[in-house]
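Only one chain is included here, represented as structure tokens and corresponding to the form predicted alone.
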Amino acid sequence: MNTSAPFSVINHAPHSNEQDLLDALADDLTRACYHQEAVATLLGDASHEALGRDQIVPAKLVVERSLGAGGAGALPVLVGLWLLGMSFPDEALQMAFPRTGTAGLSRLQLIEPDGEGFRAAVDLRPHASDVVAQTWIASDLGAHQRPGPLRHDHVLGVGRASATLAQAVIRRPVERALELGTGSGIQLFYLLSHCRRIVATDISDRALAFARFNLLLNHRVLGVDPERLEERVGLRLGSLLEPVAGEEFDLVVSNPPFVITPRSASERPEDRYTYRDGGMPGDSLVESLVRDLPDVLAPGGTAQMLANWEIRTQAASDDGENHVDEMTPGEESPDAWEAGPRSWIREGTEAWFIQRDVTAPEVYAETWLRDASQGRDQEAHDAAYRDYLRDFADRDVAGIGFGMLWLRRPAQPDRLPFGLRFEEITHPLEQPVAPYLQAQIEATDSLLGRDRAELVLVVADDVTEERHQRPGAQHPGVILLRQGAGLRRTTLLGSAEAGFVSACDGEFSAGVLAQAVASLVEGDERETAANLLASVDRLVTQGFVTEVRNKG
């Protein structure tokens, strides 16, 4: 279904039919300061890092203790109310919401009478960042502002997920863009800044009727017209690619609901946790999107997700036979991770998956469990952790990792310049990571039909040598390069492949520099020579050196 056509009232989700409401509710914001620094400032360091960690009650100590001294405006009421569950009278939310009124509040559907007060019925926070400026972003109330269980139509904020993927997308301009999964539409707020066309799909009408909600509140800002809305973003209904078969696109984005959830026989569509759980066995949506995002993609254009994979204790070889790694959870062989994602990839597409964690099945069971407060129903948490063990038991997974992939429809179907790339990087990386990315697929892109003895290199401005040797030896056992940014990798040098980055000042190509250095030491130098051009690739397509363009 194309929401463009008049967009009818969801219950329990914001209301967006009266744009002036909206507005007024903007404004009220504006004059609460109801941004991400004054929120910090209020709460102060040590509530504000707990509030981030979902707990709420030091921040609700500092609020009612702004509340009882006065003279502290609006603020502490916005915060009580949409972020820590605290109910107000109508008085007090008169006073904070002077435009909007409890009324307003209550036409949008942003608060529930609560005996002889009003709560909040949606988180509505603060949001900020390098791409977008300040912006409010309505969602469900999580698990630690409510009681009981999340509903299973749970519509998500701006998680950790999210703020990963965002960072980790390539600005690049485009014409047109896709979103699935747009949940409350914290994506589409950044892919308005490079995107002139982008349709966003989800499988919820609650989750479509919370983005278009954030969309209109934050028209000013995101430079939407809402009487012009479909011009820019078209928010359609539907699973997966579904509503978009046919159509191709520049860009795709996507948090899809990639959780790998036990599957019975007697599950009902409506029990599901639809923001996490796309109704699939194992990891077989994000294995479909894969094989079939090629089909949305134009040519040259590219796709990013995120996304869990089963790592079994038995993966496929080359003859198609099983065998079984000597595997457990943590201690997985270098590349048996691989074994499902380089499956799925459809000839001639180019694609690069980075694991970013890997999960002990138990670990796994029990983070979902508690994401949803299953944990409160203790005999259903007990079944409910046991179906978990068997499932992944049933497929011999020994882990589950977490990562980020990119997608690549080649603009010439014969020219794969990037083609496939599988990296596992667990440390703490340079946010957001995007450019960098960009950076390496550009440079890889670069090498294509080169000759790597003509490039002329320069060592990256944020790369140091580390060098490490036994007391009283001569030369150093281990050296190694480390990047300060972006990915922040190392890798490890040989003494000739040292000396060979440390002469790479932008002067000489690398044919001469590798000719150079091989005479400088032990062994054959036609061969020597050859093996550090060689590893040119390695260091120009991760980064350690640059080329230097238009040289002399």
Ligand SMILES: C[S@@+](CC[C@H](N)C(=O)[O-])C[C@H]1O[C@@H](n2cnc3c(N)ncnc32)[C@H](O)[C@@H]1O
Given for the second form:
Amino acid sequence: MNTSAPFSVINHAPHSNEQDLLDALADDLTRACYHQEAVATLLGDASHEALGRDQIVPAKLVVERSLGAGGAGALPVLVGLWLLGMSFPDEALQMAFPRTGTAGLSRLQLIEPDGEGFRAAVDLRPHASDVVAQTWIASDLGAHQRPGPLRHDHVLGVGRASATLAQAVIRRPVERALELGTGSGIQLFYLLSHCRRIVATDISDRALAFARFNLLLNHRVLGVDPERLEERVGLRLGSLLEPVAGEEFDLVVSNPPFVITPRSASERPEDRYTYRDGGMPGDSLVESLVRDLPDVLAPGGTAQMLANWEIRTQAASDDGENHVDEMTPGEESPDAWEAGPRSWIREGTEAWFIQRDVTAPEVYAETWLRDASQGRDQEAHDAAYRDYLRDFADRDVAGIGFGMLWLRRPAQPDRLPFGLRFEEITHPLEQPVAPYLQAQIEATDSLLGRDRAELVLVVADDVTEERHQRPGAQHPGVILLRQGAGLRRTTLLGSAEAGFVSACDGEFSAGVLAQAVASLVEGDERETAANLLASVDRLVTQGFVTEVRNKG
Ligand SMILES: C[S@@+](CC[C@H](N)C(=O)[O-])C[C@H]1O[C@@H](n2cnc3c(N)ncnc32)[C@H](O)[C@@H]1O
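Starting from the form predicted alone, produce the coordinates for the form predicted together with this ligand.
Starting with the chain above, the whole complex follows.
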């Protein structure tokens, strides 16, 4: 179902059918300087940081003081209303929103009566980044802004995961993109910067109403014609790939509802937290997307997603059998995490999985129980906690991996230059990491069919060498290459490799350098030179050295 304009009014979601009113609101927000920096300045570091931890008390004190003193303009009212769950009388709102007025805010379904005054019905906050200019994003109020547990069809604001995905998406210009599970539409703000047409899907009509509201509120900054929104963004209601069956996209992005949730025979779809739970057992929603996404990718098209995956105690042995008893929880082999994701990838698809974190089942359960404020009823909390642990135990899950993944349908089915890569990188990355991911994919692609000996290489600008040795030792025991930027990898080097890398200055070919270094070190010269050329793949694909193009 295509839900482009005219969009029906959805209860408990912002209303976006009156463009004049949306423009009036944008003007009021601009006039009040409702920007991230201004909010941070008003609140001060400590209160602003507390708000970042969902603690509103310090910020409330600042806003109350500021309102009491008078003269701070409209900003304290906006901050109190949209971020802190405070109630305001009609006159205060008329003053803070001179063009929209209290009646306009009510018609947009952004506020609701609260005793003598009004309080926010949604969260509305500024968003800006290196890609997106100053905008505002409406989403549902968080648990810290309203009483009781979250609604089950809660529409998420811009969270850490949203930012992680936005920073990882490679922003090359493309014709057609798909966002699966758009929520409040934050990824669309970014996709509009490099995709000509976007289809955004969600299983929730409330989420689509928020996304539409946000696009139209910010149409001037996003460069979208409100009269012809559907020429740039089509909003479609439906589950997973069903709304786009038979279509192809150059790019698919998704921060899907990947949270692993225990299933029960008595559960009802309306009881699920749709922002995080796709209603499938274990990690099978992610599995189904990894398997099926290539169906909607154009040749050369790519998909980028965040995901959770289960890490089992079962380790596949050399004979391919699973030996459950060989391992106990916590003893999974270092590469056990790859087993599930690897088995999901369809033949002919290229994939890069980066595991960023591993969580124990107990910690995972506690995190997601806390997330929806399910801890407020102790008995229900304990029962749900047991369900999580039983569910994980049933599948011998020792840990839950979190990470990001990239898939590509090759431009030519028989050429898979990237292949499959599984990496665990748990340290902080330089953000946005996307340009570095792109550079490493391109570097890997460029090696296909090339004679490594002919490559002319240079050490990447951000790479330094570290040598560590025992006091008094003649030679270093450990030689490390370290990247200062991007994925911030380190790699161990042998002494011949260290000599080879230090000689990579863009002058001579890798073959000449390997031969020269091999002649200087102990051991079989041919074998050493061959080993050095073999290490070129690791050094290039991980970005420690780069090729000098068009040399000579
Ligand atoms: C984690 S939120 C992501 C929101 C937003 N894209 C972001 O990056 O912050 C997941 C979204 O997927 C939607 N969703 C849940 N189940 C779905 C399904 N079966 N098909 C499509 N979307 C689904 C939810 O309603 C929610 O908006």
